[in-house]
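A lone chain, given as structure tokens: the form predicted on its own.
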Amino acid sequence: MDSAAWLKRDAASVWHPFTQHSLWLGDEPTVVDRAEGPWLFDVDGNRYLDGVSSLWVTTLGHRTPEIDAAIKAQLDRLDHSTFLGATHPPGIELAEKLLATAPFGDGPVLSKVFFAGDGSSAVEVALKMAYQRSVQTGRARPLFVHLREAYHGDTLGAVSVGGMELFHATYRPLLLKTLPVSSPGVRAAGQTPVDRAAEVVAELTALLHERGDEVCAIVVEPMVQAAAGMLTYHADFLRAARRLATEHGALLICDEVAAGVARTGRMWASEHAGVVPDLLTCGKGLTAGYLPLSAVLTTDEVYDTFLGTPASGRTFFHGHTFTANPLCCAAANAHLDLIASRGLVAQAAALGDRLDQLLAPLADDDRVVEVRRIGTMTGVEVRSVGERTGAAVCRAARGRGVWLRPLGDTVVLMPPLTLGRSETELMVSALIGAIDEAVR
């Protein structure tokens, strides 16, 4: 069956995420049939370089033999077991491996892992932990501080600490009360990242001076606001957020769902600032894109506030049916082993440097507003020449054999961390050719 036949069936029965279906068929979506390494193949036999790692998750490309084998071996032993009143070796091993990779330094020590299902659910866990911890340490603090332009997922708690009006405005009447501060990644013309960080730190300092005793946590995407268009910011802001959270008795939540697991050229984006959060969320690439799994890393200080008798009400009453599914954990364990054995963090940093070199000509291109990058997380903001310019660039890139996705008029490059030299050159040359075609 060819693409046209599949798309007809799709249009009759499927509602896709983040999709305006009045435009769906006009965009000629790809019907993916199979994948191998960094390549996607559609049902018509066309091949595309997966330039966004299938929405930022396939860190090693597709069909990695070691992860295939780990999932198959686990399937021969245990497909699923509840994590309520039971445990299992893959879950225990994964918690140990995550903690062994966790950022460390002066301040808190990440020492416990709570498993969730996807990025949004991990953020929900962190928010609930932070609030309940405030209740159980003597005073309920009902407010969260977060950044404008933030994106932390699509469940209502995660939306509450988001700041992208296109996604979130409709739901504001349903949401938690929060205190937003400006994005350190949005700079005025000519403003340096250091100066912008100082400006937002001053805003955050003033806010906490006035209302800090009501705040249970400060929520940030460390170093880059990904869904906002790869808005990068200076580490000074993250260091100040850590200091101010401590000064005001609040927790620092670093949402590393997008930026964690080597994407920024460090295992965790927080490491760029030498910061250890009280709660760290991770997901997306945790299983190398094989299966949905996320986690929240936290400290003994937070964990201990939940200890007590059954009658104390201190239990964390949160979880889901598939918490720490053994197949998901097996995939993540194999992935973390490969990150270590292949030196993938350094490899990601080197790939980021190569992207920087190849994209350098766009820095002075009048059709490009800005190129933003940290590690392999790259956004190329093109000048709008009408509605959906970013989408037009991505369609043109697909015609050149590279599959990309836009965030508004920002075209995202986030390839597998193992991408080879020739494939990297193909991806960037296809993007530049697509800009030539679509932005006139």
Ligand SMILES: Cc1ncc(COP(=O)(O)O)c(C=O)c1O
Given for the second form:
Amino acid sequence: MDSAAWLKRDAASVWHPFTQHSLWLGDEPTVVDRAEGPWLFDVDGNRYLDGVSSLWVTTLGHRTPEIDAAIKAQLDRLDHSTFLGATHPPGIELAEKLLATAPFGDGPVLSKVFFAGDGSSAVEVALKMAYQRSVQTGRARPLFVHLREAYHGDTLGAVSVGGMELFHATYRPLLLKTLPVSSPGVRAAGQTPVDRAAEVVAELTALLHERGDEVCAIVVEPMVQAAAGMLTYHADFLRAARRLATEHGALLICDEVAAGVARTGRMWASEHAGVVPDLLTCGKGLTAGYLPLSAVLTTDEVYDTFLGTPASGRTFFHGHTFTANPLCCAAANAHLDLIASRGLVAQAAALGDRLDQLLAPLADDDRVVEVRRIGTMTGVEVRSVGERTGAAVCRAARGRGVWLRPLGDTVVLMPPLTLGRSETELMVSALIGAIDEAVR
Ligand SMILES: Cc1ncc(COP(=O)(O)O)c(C=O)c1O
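Compare with the form predicted on its own: the form predicted together with the ligand:
Full complex below, order starting with the chain above.
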């Protein structure tokens, strides 16, 4: 069956995420049939370079033999077991491996892992833990501080600490009470990242001076607000958020769902600032893009406040049916082993440098507003020349054999960390050709 036939069936029965279905068929979506390494193949036999790692997850490309083997071996032992009242070796091993990679330095020591399913559910866990910890340490603090332009997922807690009006405004009446501060990634013309960080630190300082004793946590995407269009910001802001959280008795939640697991050229984006959060969320690339799994890393300081008798009310009443599914854990264990054995963090940093060189010609191109990058996370913001310019560029790139997806008018490049030299060149030259075609 060809794409047209599949799309007819799709349109008759499927509702896609983040999709305006009045435009769906007109955009001629790709009907993916199979994949290999960095390549996607559609049902018509066309091949596309997967330039966004299937939405930021396939860190090694598709169908990595070691991960295939780990999942198959796990399938032969244990498909699923609950994590309520039971445990299993792949879950225990994964917690140990994650903690062994965790950021460390002055301050908190990450020593416990709570598993969830998607990034959003990890964020829910972190928010509830932070609030409950405040209740258990003296006084309920019902407020979260978060950044404008933030994106932490689509469940209502995660939306509450989000700051993207397009996605979040509709749901405002349903949400938790929060205190937003400006985005350190949005700078006035000519303003330096250091100056912008200082400006937002001043705003955060003033806010906490006034309301700090009501705040249970400050929630941030460390170093880069990804879904807002790869808005990178200076490490000074993250360091100040860490210091101010401690000073005011609040926790720092670093949401590493997008930026964690080697994406930024460090295992964790928080490392760029030398910051250790009290709660660290991760997901997306954790299983190398094979299966849904997320996790929250936290400290004994937080964990210990949850200890008590059953009647004390200190239990963390949260969990999901598939928490720590063994197949997901097996994939993640194999992935973390490969990150270590293949030196993938350094490889990601080198790929980022290569992207920098290849994208350099766009810096002076008047069709490009800005190129933003940290490690392999790259956003090329193009000048708007009508509705959906970013989408038009991605479509033109697809015509050149490269599959990309925009965030508004920012075209994202987030390839597998292992992308080879010639494929990297192909990806960037297709992008530049697509800008030539679509931004006139
Ligand atoms: C920083 C961040 N947090 C959370 C999420 C939500 O993750 P998921 O889509 O797996 O629920 C995302 C998704 O893009 C994200 O970028």
